[in-house]
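Shown next as structure tokens: one chain only, the form predicted alone.
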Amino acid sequence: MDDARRSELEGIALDIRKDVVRMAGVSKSSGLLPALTVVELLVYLYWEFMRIFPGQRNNPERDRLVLSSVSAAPALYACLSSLGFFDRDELWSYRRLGGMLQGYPDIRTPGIDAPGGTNGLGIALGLALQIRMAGLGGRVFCVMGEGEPCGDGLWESIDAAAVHAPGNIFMIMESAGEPGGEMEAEAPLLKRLASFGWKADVADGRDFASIERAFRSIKTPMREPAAIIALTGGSRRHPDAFESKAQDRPPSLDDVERALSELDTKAGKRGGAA
């Protein structure tokens, strides 16, 4: 990925991140930094990865997402809007009774492909499996939160996968850990992925660069399923005014306000180091 790209990318992680923020503010709502930490993966998805048609939403050929981690749903949101699959203005209802884009990802909604929730791992292999008897090219890709692998159910979709062996199927595991020595933290979890079967990496899910090397260093075409541990804790790029005590509460104007400004800010020191 050369400088500009992963700059284009990085404004656009911006403008998603700041969107995520403002909706929080227009609903209300609290507990979003699970949505503020997946922005990199699912921008990288969707601007780099993933094949979607935004003007043909049941295209057969389209890769689908499943969100096991519903706390992102606003970040999935924005990004949808972002690429045109509906207006921009339905951001604001979000939450909202009788809007469009509720807390949990509905298939009504155009961009959603299927509902997400705990263990989505098992939603989006049936997907894989319905995509490969179809004789079809999509891919399935299954976004889940930090510590999913733990969940009822997740080992038992793992080793579903691997028996029924389908190329076609991704799974995204955000971990709290910080790139760098945490990389090697991760080994376990590796290898116990390789045991059953599972081609699998690790990347620093706030940096493009080596998001984009995760997923190059997957083969296509795949002859097992596909997982990529991202680390998306440490120094997050969400600002304070979304941090521990902000989990709590809904965030006020002024906390929007503030944290919009933040965002502008550690975005202009990133482009002045770059």
Second form
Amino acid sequence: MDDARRSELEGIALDIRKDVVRMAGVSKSSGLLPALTVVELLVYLYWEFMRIFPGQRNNPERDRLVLSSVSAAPALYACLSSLGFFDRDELWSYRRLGGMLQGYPDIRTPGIDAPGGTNGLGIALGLALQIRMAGLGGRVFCVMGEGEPCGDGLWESIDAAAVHAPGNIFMIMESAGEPGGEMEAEAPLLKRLASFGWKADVADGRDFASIERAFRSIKTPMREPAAIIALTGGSRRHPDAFESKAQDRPPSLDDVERALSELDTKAGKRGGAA
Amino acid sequence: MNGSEGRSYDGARDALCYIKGQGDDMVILELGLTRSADEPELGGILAGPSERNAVLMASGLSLGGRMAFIWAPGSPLFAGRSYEQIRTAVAIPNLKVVILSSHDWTALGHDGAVGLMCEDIALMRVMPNMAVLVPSDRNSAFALTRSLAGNDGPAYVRLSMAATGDIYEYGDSDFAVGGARLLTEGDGVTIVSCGVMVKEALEAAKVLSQQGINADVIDCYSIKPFPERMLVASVRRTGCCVVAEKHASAAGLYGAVTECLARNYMVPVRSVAIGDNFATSGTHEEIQEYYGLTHREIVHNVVQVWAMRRR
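Just the form predicted alone so far, so send over the form predicted together with the partner chain.
Time for the whole complex; same chain goes first.
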């Protein structure tokens, strides 16, 4: 990835992050902010890696994304609207009565490939098997939130995916770890995935070059299912303007303005350093 | 196949083989680690032992464009174990997934309360979009499962390993989601039953006719959608009703019948069912007797309700 493309993707990610903050402001809920950690991963997948056809939402050759992470929906919606799947104004009625965008991804929404809110890996496995049986070339990407390896039958699906090994399934697991840190959480996870027959790697989930290195090292069709543990820094990445708020107090318009300019400043600093 | 005549389990299995031969727009997921060596192969995907994962895989297969049938022999707890996955990944998106849970609870009677689930119809019936079907014999199970290939949403089919004998002729195809069959006609009482209790209801009707009470016996194989018009037309003639099912007395067929009658035409109703109990261990026959899931118990309840019938 050259520097020009990298800063282009960073610009897109900034726009998505700002839309997520605006969604949090409009819906008066700082509970939407955990979606910020997954933005770079989604931007990389949708703008760089996945084959998608926003004009033909049912194109059988498309890649699919299954969002298992329950907190990431606002970021996914912001990405899909930016790609032209639906009007950006829909973002402002997220979770509102009569709005199109449901709390958890709903397959009636253009661009949504699978229902969200439950262990998505099993769904991704079924989709991947069906795509393979139909002789299509699509790949399936399942995005997992941080706590998911600990709950709700995920390892049953991890096992089943290794048994069926459809050759076209990727799992991206968010981890709150810091890149360059001690790998306290990631090392055992890598071992466990390997013992289940997965090929697993770690990437800096905030850095497009690192994300790209991880994805490009996987050649489809793969013999084993592939997992990328993406270190995204967790809630440390929320804008300070929201962080200072007590959890139960809704963000004000002023908070939103300050958070937006904070995101701009941080992005400017990073751009200057590059 | 000694002692297995008329099992709905076999009818559904035959139907899956039949549908599979008709085209490749369906897929079978077989729950379990291994396939049974005693039966002809279904040729499905071996989904592993996890009910939850099987439901999620079926959701994905259906999202990809294929109707998915989950064949779950030996998993009487299916509806409970995978309730959240059925709800989120199948029923909310209204996907074409059929769950064939192939034991009703007494067929594995030796397992007792933990291994036996007599609340499955209730669990599946309250779930929006879900069709709930309980065929009464091999031939109706075959026709119903076959008809599900054309269904537009999810369905739960409760099968039985009990040999009930044939209630319908081989080749009878007059079964559909939302339907019911009137097996005997009378003006004394309406007996509504499903699954293995249909055989008991027919026995009860024979005894009752000797006592001068002629029964409408309805095989209510489609618990949801519920065949409301047939039931209401029947109770308008008879003025009383007994419901027989191998299930908890709450929220199953009895629940569906009483909700329908409360909306349309109130008559006295009695329930022949397991009651508000977890089942105990025992053989199929012992448990039938112990909980009163017999034609004698149906007759007993009919006599009571007939005395109070609406005229």
